[in-house]
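Below you'll find only one chain, the form predicted alone, shown as structure tokens.
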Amino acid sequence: MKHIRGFASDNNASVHPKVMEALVNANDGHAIGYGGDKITERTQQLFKKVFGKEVETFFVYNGTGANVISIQALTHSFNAVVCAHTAHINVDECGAPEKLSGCKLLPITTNNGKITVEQISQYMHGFGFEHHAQPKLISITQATELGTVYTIDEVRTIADYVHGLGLYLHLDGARLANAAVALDCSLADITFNAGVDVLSFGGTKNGLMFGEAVVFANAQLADNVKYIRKQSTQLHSKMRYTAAQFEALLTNDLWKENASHANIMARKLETGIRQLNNVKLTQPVDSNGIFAIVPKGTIAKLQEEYFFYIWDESRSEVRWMTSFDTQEEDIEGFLEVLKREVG
């Protein structure tokens, strides 16, 4: 029997009731399209309150679009983007960043999803040499694709290094809220206060129906973004519905409440897993993702009751994600299945 809530992805979660309420409230009469409405204006001001008064925010449909626009805004087609080999832009966006920006991706092999200045420095050569793609942007993910979290100091160290070379720092924040909760810090502290130049701020994985935001540290960096967004087919005509969701998410720290719950559920699952003999955790459980190796032959049986994804089939590694709507009964039920099938 397949249970309603599985552990495949926080993308699979429902829409938070307060976000749904915000959508309903926005659905009242006519409003100017393409961001000229009062809700969008109000929400952009809310982003300034949360992230810093200098930031400029652009709402888009999805995370791939947010990442592509972030890259396009700060690079030329002859530039290169340095990222972890596990980065979403490198693995899960069907080559969209390279196709649409023209930039070459330079992936760094990492065991935990995080990259360091020492690793980045290996690509910091060939400047001014016309035969080499010119490094211009470093992209990190927070929380990473392996569920790990950069500390504020780690982000700042990378930012200081790349800025010293005249480069920019992009942060893929699809699960930024989970990282901020893990570090017990504000969204600003973990991003622009630490030196990030452009942020892809995720909403879909934290209770929204749809929508992400591209946030720039200042207006100068965002000079041509409105044209890039249109060319990238990411300009929503009825933008009030995207903005209304973010307004709900950032009001009264709903983002924090949702992410906190998801992280707590991951910790509960981790605690139960550590009591099992035949499941081996492969990464620290910093946020709402758990990576583990289970005995070969048991995955299909587990998936019959709780859906989740295989991460690395070659070594029987799986990924279990918790969400804002994960319930304790889900954790308890899944642990019972694990005990029965894995031992």
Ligand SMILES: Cc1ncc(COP(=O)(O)O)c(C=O)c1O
Second form
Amino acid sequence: MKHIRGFASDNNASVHPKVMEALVNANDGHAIGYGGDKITERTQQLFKKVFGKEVETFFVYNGTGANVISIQALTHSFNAVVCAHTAHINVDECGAPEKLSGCKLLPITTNNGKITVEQISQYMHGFGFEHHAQPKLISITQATELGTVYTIDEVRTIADYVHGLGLYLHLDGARLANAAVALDCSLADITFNAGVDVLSFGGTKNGLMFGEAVVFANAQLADNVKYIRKQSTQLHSKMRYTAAQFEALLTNDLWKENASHANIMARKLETGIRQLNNVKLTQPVDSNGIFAIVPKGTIAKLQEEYFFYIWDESRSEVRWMTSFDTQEEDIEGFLEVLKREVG
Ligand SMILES: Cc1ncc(COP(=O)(O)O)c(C=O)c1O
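Output block for the form predicted in complex with the named molecule, input the form predicted alone:
What follows is the whole complex; the chain from before opens it.
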């Protein structure tokens, strides 16, 4: 591979300098462990400012942990969780949600990563019937695993439907910032103001070294979460370092700056791709992910220069992700390679 920065994942990006600075600043003497420190307290208050004063925030190590804890908090092991078949919880967490929550996942086939009330309703039966796993939680991803974005109205429609049945709505927001930027709305508008009950809020893909947050709409929903987080091995003893990173991300809208840049870079790549004859986009470019079909046999050549992942080998479909540290020259360089190798 010739180039340092590629398009494999926003997880491959570096740590934003302001986040690194926050880590260094937090590295000052002793502080109470397990979240009893001042930075954690301050950052939890900041989450209330950003997401709404009722929310309760729990910092965790990673996105899989955030999703697992969200599910565990609002379900029993006899429940079912409805999600898209493309959902990270369904395909990329090695069965952790099922193992740790005991719940059955009910995946909905989707072409664009989004699910609708009509599709969800097909699973809304068997309530009270002891032979069926009882639906309790709907999980949607924003931005989706296919880079698409639910509108606020789409989220609210699902939330209203779900609440009407006494169920909860979880939002996997590993890339929530990219979605909020795409919709030009606040982080609160696309989550709790739209009826989300629990949110996995991503940091790692948007400039953090590590860390995600599980955010509940209110304290009642978060009743047992401190025990669940510990049991799930997601309680960080040196919590101040996770919190400090989020404090940096939510200060002066760094989250927005980073996600905007990633989205703009994806748009630039999309514009260039549209000039090519042999690359076919398979999804709208709503956020920072591009999905495309390239001629069979060209992928290895492209990967020699810029690393990225194959999405669906059978269709020769690839995924190109941009991130906060993608540079214009990366896009231009990659487009040149695409033109040369694919045309
Ligand atoms: C949609 C989504 N959710 C959650 C995650 C978090 O995963 P991890 O456990 O690797 O932090 C990812 C990471 O790729 C993701 O794409």
